[in-house]
Every structure is written in C-alpha cells, then in structure tokens.
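Here we start with a single chain on its own, the form predicted alone, put down as structure tokens.
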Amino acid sequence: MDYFTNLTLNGVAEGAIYAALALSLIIIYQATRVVNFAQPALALIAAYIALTVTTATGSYWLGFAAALASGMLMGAATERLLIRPVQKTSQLSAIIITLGLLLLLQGVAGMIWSNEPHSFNYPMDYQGQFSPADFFGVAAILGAAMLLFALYRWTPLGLRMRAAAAHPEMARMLGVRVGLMLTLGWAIASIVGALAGMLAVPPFIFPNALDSVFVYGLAAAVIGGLDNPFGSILGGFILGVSLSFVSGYLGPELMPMAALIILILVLSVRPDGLFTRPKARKV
C-alpha cells in the first residue's frame, strides 16, 4: 500500500509539470490555432538563464524570477516577430517556424552553455515521500491556473483577450487591439511554460532535457481537450499518475509506449478530448 501511495504522489508531482506545459500549449492554440512546438525550447532557455543568474547571485529565487521574466519576453517576441508575419498566409507556416525555432534554440543552448549536463537545484528539499519540492510544484501550477482563471473570467483584460481569440474581426471593430492581445497571450503562455521548465529540469539541465516532458505535455493537452484549458490540467494529472504506475510496476522504459496507448484510447473514444464537449459538424 505504501508503494502504491508513493507512486500516486510521484505521479501527481510529475502530472503537475505535464499540466503546466499542456496549459501553455492550450493558451496559444486557443488564441492562434497554432501548436507551439518551440515551447520546450523557450522554457529551456529560460531555465538556462535562471541557472546563470543563480550562479552569479547565489539566489535560486532571483533565478526563478529571471526565468519567468525571460520566458514572457521570449514568448512575446516570438509571436510579434516570427508568427504574426506568416500567420495570415498559412497556419502550417507558423507551425513550421515553431519547429525550426525549437531546433535553433536547442542548438544555441548547446553553443552557449555546452551540451554537457549542468547541476540544477530544486526549489526546496526534494527528499522523502511527496517532498517539499513536489508540494511546491503542485501548488505553483494550481496557483497559476487559478490566477489565469480569474484573469480570463473576471477582468476586462481577460474579456478582451477572449474576444480577440474567439472573434478577432468583431473584437477589432469594437476597439480591441487584437494584435496586442495575441502577443500578451503568447507572453502568458511562455511564463507558464517557463514555470514548467523550472520544475522539470532538476537535477540536471542539458539542451534536450525537456524533450520527453514536452511529448507528455502535448499528450496531456490532447487528452484533456485542446479547447479546454482546465481539461488539459486534469489530463496532465491523469497522465502523470498513469505513467507513474506504469514506471513503478512495469518499468520506466515502457512509459513512452504507455503514453501513446493512452492517447490512442482517448482519441478513439473522445476525439475532442475527455473534457471537451463534442461539436456538431455540418457535412
């Protein structure tokens, strides 16, 4: 029973990371209908910046703040400089750009910080069953989700962002600066992605450290539903706990296959995701 409990708690902690990355993908997808394959690379660079600041100052929390700030700036710059110029021509062009940016940033990270693993601190003590570091990760993700819910639900800014994503032409006629709202959406998504990166990379950071986490985060987003941000969070926790059981009882080498099987089963039963209401399609 203790082993089962330990696996469950470990799954919750890992699921929080998948949920954060899934949420960052969903925010961008809902705004622009683009799957941001560069998200793990943006989070990676933010984590490397945090490592540099922490090494220079000796303060983990200054590095943590630098990661979130740099993530925000990189997300805004990506939308404004790379995505916006091509998005009106083709969504596929925007997706290809994010794939190219992923490879570029991973290469840049290797050139600047080297391809060798660097030690990366946990925010708190990581020893023991559901350690303080695990608790911090889950609390940070849930706190970020609640702040986003409050932003989108109860603030004028959130209303403008929702209008810009759902009906951009109508929102523009009503005076909403649609371009600015979309840039802000990318910035917020990249903050969440940077948070996921800070929680995922310990104890070692290297240029490909977030590749598998991104795959699981994308799977969590699809499982929960690409049109349901909070469904993606639940999808992250479901996937995290499921993969923890697979790793504990069958072996960690089966985790990628298990994630694929779960994804196929969900898409077979609920193609729009577990927590998204199916939409009627006209034929």
Second form
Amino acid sequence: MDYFTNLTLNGVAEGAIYAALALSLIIIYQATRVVNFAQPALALIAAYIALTVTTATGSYWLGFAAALASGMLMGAATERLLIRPVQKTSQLSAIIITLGLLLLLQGVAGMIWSNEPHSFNYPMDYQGQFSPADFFGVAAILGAAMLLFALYRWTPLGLRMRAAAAHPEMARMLGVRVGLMLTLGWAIASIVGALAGMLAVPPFIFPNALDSVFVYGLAAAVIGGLDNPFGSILGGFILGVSLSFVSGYLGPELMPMAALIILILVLSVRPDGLFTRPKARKV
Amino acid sequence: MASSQKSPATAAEPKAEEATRGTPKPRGLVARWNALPMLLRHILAACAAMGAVIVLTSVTGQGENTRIASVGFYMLAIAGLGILIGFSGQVSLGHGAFMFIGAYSTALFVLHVPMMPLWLNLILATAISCLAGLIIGVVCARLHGPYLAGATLALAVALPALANRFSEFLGGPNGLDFLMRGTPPALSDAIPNTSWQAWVVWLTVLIVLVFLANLSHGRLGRQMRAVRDDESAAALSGIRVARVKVTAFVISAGCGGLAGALQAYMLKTATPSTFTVALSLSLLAVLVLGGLGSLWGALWGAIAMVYVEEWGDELAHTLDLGTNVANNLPHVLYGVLLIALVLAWPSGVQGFLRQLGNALRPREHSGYGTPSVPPTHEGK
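Please give the corresponding structure for the form predicted in complex with the partner chain, as opposed to the form predicted alone shown earlier.
And the full complex, kicking off with our chain again.
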C-alpha cells in the first residue's frame, strides 16, 4: 500500500510537469492553431539561461525569474518572426518551422553549453515522499492555471485575446489589435513552458533533456482535447499517475508504450480528446 | 497549370488536372516521350537511374558508395511519407517506427532463419511493416491534425524502447548484429562489396518507386488527393474515405519498413538508437525541404538527409571550430535550412526547380497562352 501511495504521489508530481507543458501547447494552439513543437527547445534554452544566472549570482530564484522572462521573450519573438509569415499559408508550414526551430535551438544549446550534462538544482529539498520540491511543482502549475483562468475569464485583456483567437476579423473591426494578442498568447504560453522546463529538468540538463517530457506533454494535451485547457491539465495528471504505475509495477522501459496505448485507447473512444465537451468521462 | 502535355479535355476537369501536378518526369523531353504509356515511362526512367547509380558507384570509393546507398533507402522512406502527407494529407511524426520494424524484422530473420534469401527477407519485412501500418492506420483513420501527430509521435518513442525491454530477444541498447552475404562469390573479385550493396539497395528502391509513381498518378492517387482536399466532398463523390486513408498509411508504412530493412542490410546491424524521434522528425523535415507532392522532392530530401550532416562535419573541420560547435553544427544547419526554406520557398527544392525551369523556357508555352507558374503545393 505504501508503494502504491508512493507511486501515486510521484505520478502527481510528474503529471504536474506534463500538465504545464500541455497547457503551454494548448494556449498556443487555441491562439494560432499551431502545435508548437519548438516548445521543449524554448523551455530548454530558458532553463540553460537559468543555470547560467544561478551559477553567476548564486541565487536559484534569480535564475528562475530569468528563465520565465527569457521564455516570454523567445515565445513572442518566435510568433512575430517565424510563425506570422507562414500563418496564412498552411498548417504544415508552421509545423515545419517549429520543427526547424527545435533542431536549431537544441543545436545552439549544445554549441553554447556543450552536449555534456550539467547538474541542475531543484528549487527545494527533493528528498522523501512528496518532497517540498514536488509540492512546489504541483502548486506552481495549479497556481499558473488559476492565474491564466482569471486572466482569460475576467480581465478585458483576456477577453480581447479570446476574441482575437475566435473571430480575428470581427475582433479587428472592434478595435482589438489581433496581432499583438496572438504574440501575447505565445509569450504567456512560453512562460508556462519555461516553468515546465524548470520543473522537469532537474537533476541534469543536457540538450535532449526535455524530449521525452515533451512527448508526454503532447500526449496529455491530446488526451485532454486541444480545445480545453482544463482537460489538458487533467490529462497531464491522469497520464502522470498512469505512467507512474506502469513504471513502478511493470518497468520504466514500458512507459512510452503505455503512453501510446493510453493515447490510442482514449482517441479511439473520443477522437477529439476526453474533455472537448463539458461532459467529463472516466478513462 | 504548367503540365502542358495534357489535352484541353482533361484540363477542363480540375481533379484530373491536379493529378498531373508534380509529375516526376525528366525535364526537357519532347512530346514523344510524353506520349508513351505511363508505366513504360516510369520503367525507362528507373532503368536510366539504375544506370546512373552503377556508373556513380563505379567511379567513387567505398565510403561514397555507402552514402549513395543511404540516399537510396532514405529516399524510399521519404517517398512513402510523401505519399501519406502530400497525397492523403495525414501528418505522421512517427515514420522512424516503421523503419525500426523493418530493420528489426530483417535482423531477426537473418539471425533465426539464416537460409532465407535476401529478396524473401525484404518482402517479409515489408509485409510486417504493412501489417503494423494497417493496425496503426485503422486506429488513426479517425484522427486528424495534431491528434494524429501526437499519436504517431508517441509511436516513434514507444517502439525503440521495446528493444530495451525485451533485451534477450531484441538485443537491448546494443541492438542486433548479424552477418549477411554481400557480393555473390562468383563476382567477388570484380565488384567491391559496397558497390554491390548499393546496387541491391537502389534496384529495390527503384522497383518500389516505379510502383509509387504509377500509383500516385492513377486512380488511388487521385482519390487520396480528393480526400486530402475535402473529406466530405470526397465521401459524397463515392470515395470510401477511411479505406483510402488506411491504404495510404499501409503503403507508406511498407515503404518505411523496406527502407529500414535495406538500412539493416547495409549496416548489418539494427540498434534502437538509430530510430530515435529525431529520425522521424528529420524524415518529415527533409520531405518538406525537398518538396511535397513529387517523388523528385523525395530525392532532394534524401540527398539533404545524407549530405547536410556530411557537409556540416566538413565545414566544422575546415573552420577548425571547437568540438561543442562542431558536434552540433549539422543540427543547426538543418534547422536554419528548414526555416529559411519554408519562409522563402514553401514548395521546397523541387518547387524551386520547377519554377526555375518554367522561367528558363517560356517559349514552349507560347502556343498555349501565357506561361504559368505551377501552383506551389503546400500540403494541408
């Protein structure tokens, strides 16, 4: 029973990271209908910047802030410089651009910080069952989700952003600066992505550190349904706990296979994800 | 439309006209060539290509032969992926998984049934990949866009991990090493092993490419494009959408599997680290880089796949860069190339060449009115 509890708690902590990454993918998908495959690379660069700042100043939290800030800037720049020009052409172009950016940034990370792993600190004590670090991760994700909900639901800015995503033409006529709203969407998403990166990277950082996490994050987003941020968060936790059980009882090598099977099972029952409509459904 | 060889009768029908888009025919050939039956044209082109490969492998060294062969099997995998993405509009991020299946099938057959001839081995490996493609295709036929991308990406991660799980059967992280006969003993003095291997690879690849070229211009290709452009309209015209999509998946999985099998035959090993997610993503990337919707695009893509890394290494060497920079230069080059190409030439290298060709010979079109640039194909 103790083992079971342990696995569940580990799964919740891992699930928080998948949920954060899924959330960052969904914010972008809702704003611009693009799945941002460069998200792990943006988060990776943000984490490397955090590492540099932390090493230089000795403060973890300064590095943390630097990561979020640089994530935001990179997200906004990506939208402005790379995605906007191909937005109108086709979805495949945008996918290829983000894939190209993924390769480019991972290569650049390797060039600057080398392919060798560096050790990377946890924000807090990480020992024991559901350690303070785990708690911090879950709390940070849930807090970020609530902030985002408040932003989109209750502020004029959020209203504009939703309008820009839902009916760009109409929103523009009503005086919303649609382009700015889309850039802002990417910036916010990349902050969440950088947060996910900061939580997912420890104990070691290397250019491919976030690849598998990204796959699970995308799986979580797809399971939850790409049109529903809450679905993606729930999808992240569901996937985290399920994978933790698979890893604990059957072996960690089967985790990707289990993710695939869960994904296929969910999608064959509901091809648009679990929570596309308000009606929730148990797996 | 620049496909000038078509009569006005077919040009009146948009679907049929579209079918001629991206015809992989050599440039500058006269109408007599175009009057030949399609199959014959493709077979002749394949024979010419085979001749070119034989000449090329004879004048180059061993390392170059291996690279020429690599271009061959990558071209096959990319062409298969092109059928799936460019023709039926389904984006797969997991095509490395089918190469994995093909490579491991070949390796297991060689290890456990050593007497099996190579051709049977390749056919069986292709069949197994087709079967896997059928299963995945049936499951994924209802999915679209990012949902399909997510599922196939998970596939690309999940399958190679199995090799570590069943390490006594699949060899774990070191993979399976095996021995395969290269040049037949009677010819072993005259023909180097690597040349022979390159010929075998290219012969197989060209046979399949003839099949693919014919298929993409025939009824199934037309149906696939109809499904890609508008599923509802296609269904209303009597096309069985799900069946067409699954067929496309099976064909492209088979191509991927055969490519993996040929790779295993070349390298005499199958390791899980060869079939990473990066491989699947690179296949997609070079496909777009070469140009979607045309088999020529697959060739440019395959050349990029093999040689960009090569040139990156050489460039790093000549510039005397540090190891950190040198190791990552190919990735960065790839990334920059992809982004630049999508921004500047969304139709890929082949689209660029086609436009260039049209710009260079405006006179041929003068009889048909204004020379038109073919619509750039942009997938979906």
